[in-house]
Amino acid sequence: MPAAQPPMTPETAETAAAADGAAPADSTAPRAKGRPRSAAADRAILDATREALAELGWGGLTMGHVATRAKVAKTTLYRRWPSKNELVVDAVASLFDELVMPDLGSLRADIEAVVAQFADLLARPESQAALLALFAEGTRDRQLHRRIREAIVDPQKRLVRQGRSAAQARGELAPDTDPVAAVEEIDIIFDTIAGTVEHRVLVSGEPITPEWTRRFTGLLLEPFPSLATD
């Protein structure tokens, strides 16, 4: 016949609760939902991911690896990211979000900046591994393609809104009269502007240099000269 349990009390509850990995019961105070997250273990933890599929790659990259290397318990980082997928997207996501549109007074001299931020970010070979592993993967996996789109390439077209309004609010650039056109146009703008820099510097292997950033942003700005005089 089993012996007779003690009372609980609620210092033997907390004692408890953390034998099987549960939070302590607060009898006399509502508890938050979920424990507090900290801005410091993200960051390792997405310091570690991409440090861990530079060296790893896509293939060997295990969630076990990123928790030692960020010296976090496995617990903690299923808690943050349920799977590799979402790890891996939102650490190359936290590069992209450096990233900012300043306001120089001219749109030229705006988007030399953001092709200049950009390049340098790319020119990290953690941020080169990341990236050509992340998209690689995409190909084969249609959800994390669709991830992909959501949290790295759509975020960033903010850059090119903030643009836009900037050189309209100067009178560099007349105000949109349709709003699905100007959707489209700055789909466009992105694309150009993203997929150079990205083409230039992880599949051609070129640099970057100030001489080749005002080169193509005046193609972007200026009428081809072939075409001025039709």
Second form
2 protein chains.
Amino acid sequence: MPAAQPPMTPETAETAAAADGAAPADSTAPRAKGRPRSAAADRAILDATREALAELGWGGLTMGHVATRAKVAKTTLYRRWPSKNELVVDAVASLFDELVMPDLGSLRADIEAVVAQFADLLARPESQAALLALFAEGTRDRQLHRRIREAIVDPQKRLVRQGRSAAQARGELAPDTDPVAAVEEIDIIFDTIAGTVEHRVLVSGEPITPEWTRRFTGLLLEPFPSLATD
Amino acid sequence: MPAAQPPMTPETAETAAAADGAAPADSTAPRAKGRPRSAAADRAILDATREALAELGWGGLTMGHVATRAKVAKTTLYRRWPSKNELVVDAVASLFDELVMPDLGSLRADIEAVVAQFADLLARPESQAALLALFAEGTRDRQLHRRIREAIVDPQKRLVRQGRSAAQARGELAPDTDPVAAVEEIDIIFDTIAGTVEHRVLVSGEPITPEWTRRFTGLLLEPFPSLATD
DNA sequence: CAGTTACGCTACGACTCGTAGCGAAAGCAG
DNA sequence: CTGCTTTCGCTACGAGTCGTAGCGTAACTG
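Now show me the form predicted together with another copy of the chain, since the one above was the form predicted on its own.
Once more the chain from above appears, this time first in line as the rest of the complex follows.
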């Protein structure tokens, strides 16, 4: 859950514009005084954003179009999200909540299942249109990079940690000795899985077939001969 | 789709706008009749594009700004490239010409060298700003996708083929038996190397250190125990 | 020379962005 | 109910960008 329910409170605009500084600890019950924001409008806007992404792509997406499609005034849109980037992050982030670690009883099966889930996610038009463009903007906008990390990257990395822990509990992998090395190992495995699947689907433009998933998983498991059996 | 341009093709734009399949196969002499296009303007535009990418990023790059910086009329720009996407492909593609297969005498050393080269390339601001954005547009624009493939992806994939052939000549890898399987193996290795490095640098935002390169190369070489020795 | 094409320049319509102002609506505290 | 506050939809606006058209001039060919 990307902690973006009330995406931009009057203070959040400052957070987005200014810097990573002191956001007042307003964590509970902001004690609304006037007319509350319409939750229905939130949902309508995010749905409209996803639909527009799938139809028009990142370049064709305009705030005015989203507002019209969501049957909402453009002003309402800007009251919640400061720009297109933030809006799309929130619109796409929910898609990544679907990713789950299945725990199928073997590391091989778990990896294959996660790869298949991720491949299905990347096959969606709204994902394709948004993900790379978001990453591109994220290389220049540190705020945006943080939000992408929290809403999209971290949920994925969590799966790697879960699968690894499960395999350790089963005895398939050795328990951690050096915690620092463990983090590095998780990072490299995560970048490998996510990067390879993304490159295959979004750059090479080739589909992720079960056969491909089998071969790729085999490549990952070769370092562990006892797991690499077909 | 960019509508058919008038000529749009004095040599540079031909490889650029290779989309135009109906272009006469004038591989020899197009018989220039009027005033020739300024090659200096071509270089100035591409240089200005790279500089502007590094300074302003993809989102901040405007055709007008590039034209001004290149000391060229905006019209001259549009005479050669139909849109920002095509211009940036050509501006960035030349960077990938630097990639070479060193042939250092062992597959491990070759892979590490190529990874290091690619990492250096991705560390450049103009690459970071452009590459992911281009890939994003390429998921919707088939013409652009082809140009990216030809100008950027294929040069990279060629390195994998070269390194693989060299390793086979050395006897480190078995010769090809099934040519179809060989292509698939090259594809999966290529997507793994390119995707992982891209994800590490552009998404995770972590640098590619020699130590990381060593570990990642080790992961790739595990399937070949005789090569996996440190 | 004439013929052809590229060039720089200006101007334009269409579009998007993000903001401001307005009156009306929807909550909350008394 | 009556204020008070905030959001809502709507209209309008300035700024900026896009891609194109028209014009006179420059450069190169035969």
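Positions refer to the first chain, counted from 1. Bear in mind that the values here come from a model prediction, so they are computed numbers and not experimental data. Basically, rigid core = biggest C-alpha set you can superpose within 1.5 Å across the two forms.
Enquirer: Under a superposition restricted to the rigid core, does S106 display a Cα displacement of 2 angstroms or more between the two forms?
Expert: No, the C-alpha position differs by under 2 Å between the two forms.
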